[in-house]
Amino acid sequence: MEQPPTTLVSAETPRGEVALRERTDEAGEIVHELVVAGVFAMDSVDTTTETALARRALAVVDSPGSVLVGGLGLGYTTLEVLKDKRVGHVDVVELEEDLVQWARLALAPTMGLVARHPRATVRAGDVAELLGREGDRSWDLVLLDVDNGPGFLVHEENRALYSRDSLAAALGHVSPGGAFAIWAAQREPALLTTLTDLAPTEEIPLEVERDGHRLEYALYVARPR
């Protein structure tokens, strides 16, 4: 019998409530919840769209040696990552500094792997800030899963972030030959119309079905000119 969840640690922050819950599902498996900004963002009943945001992405790049993940989540799209050999090393950078100490913690098994990970570097910080600095590094491979898309903010202050100047901003950390890619919870067409302004995009459709409904979340992959 499923059981409802267990708050296993949580905080609140200036965005709001952070917290990690656990819970077993029907067939006696342990899912954790992530609740982020005070509302529910992610668990791990069915990672597909997270690993797949990495998956799409890799296998547009020859040499995908460098990569920045935006978001930690639960970790899955940063573990999909660091499976790939060609992969030297993953920047992942997170705005919740607890939800940071709690991977290091590993509170959650996929997070622990991902911090504990000798190709990774999880730290706090905002990757908007990051990607709008001139001047910084680059990277072969920057994914965002920051929030749900332009159309459904987790935190309203990751607005800016999908505007065209942001967008510019963040192709120009993208080596030769790399490629940005963006996760959302929906279709975003105008999202899609500022990328494709600014560089080659393909909307990639993902379809899923969670508890007797399909929804479809969609990925973004731009490769800069």
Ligand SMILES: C[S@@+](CC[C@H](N)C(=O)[O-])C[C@H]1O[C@@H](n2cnc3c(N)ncnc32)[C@H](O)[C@@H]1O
Contents of the next structure:
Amino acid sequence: MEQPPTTLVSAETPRGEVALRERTDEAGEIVHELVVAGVFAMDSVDTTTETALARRALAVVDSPGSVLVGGLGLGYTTLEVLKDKRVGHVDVVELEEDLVQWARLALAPTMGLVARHPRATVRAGDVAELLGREGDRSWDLVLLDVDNGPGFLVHEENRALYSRDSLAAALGHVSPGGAFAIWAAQREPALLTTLTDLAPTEEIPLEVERDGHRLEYALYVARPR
Ligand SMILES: C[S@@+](CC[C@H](N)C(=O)[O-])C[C@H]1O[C@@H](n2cnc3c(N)ncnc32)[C@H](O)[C@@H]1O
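Okay, that is the form predicted alone; can I get the form predicted in complex with the named molecule now?
Starting with the chain above, the whole complex follows.
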């Protein structure tokens, strides 16, 4: 029988509670849940769209030697990136310092694999701030899964990340031949328009069936010329 979740660890931050929870599903499988800013962010039940973010973006880059991932979460996107042997190193920037510590302690297996991986570096920070800086370094692939998308924000502070200026700055951190991809919890027509204005962009809708509901997520993959 499905059990209610147990909180493994939690912390209070200026943005609200961050927590890692665990439960057993009807099949007896362990499910991990992540809460950020006091709201449910994700669980490990169906991570096909998180891994699709990595796969679909990697597929359009010939030499993705260096990758930046904004938002560690439970680590599924980054772990998928690390499966690609063309990737030499992944930098992961995660807003919640507590989550970075829990990953180093491997409190959920996927996070632990990422934090201890020899080709990955996980550090606490705001990826919006990093990408907003001019003249800093660039990556062959920049992946963002930090929020639900501009139409449905968890962190109001992330709104600026999806503005034209921030997107242009982020594209400036992509090496020639590289790509920039964003995960969203729904189609985001305004984001598509802005990105397309800056670089050729593909919208990739992803359907997921969950608890009897059909949900439509979307990926935006931009390839600066
Ligand atoms: C939905 S989770 C990411 C899930 C991840 N793709 C996976 O496969 O597990 C979003 C993550 O982004 C982090 N985050 C939110 N805003 C951020 C920001 N501005 N910079 C870096 N990380 C951020 C959250 O704390 C959370 O860990």
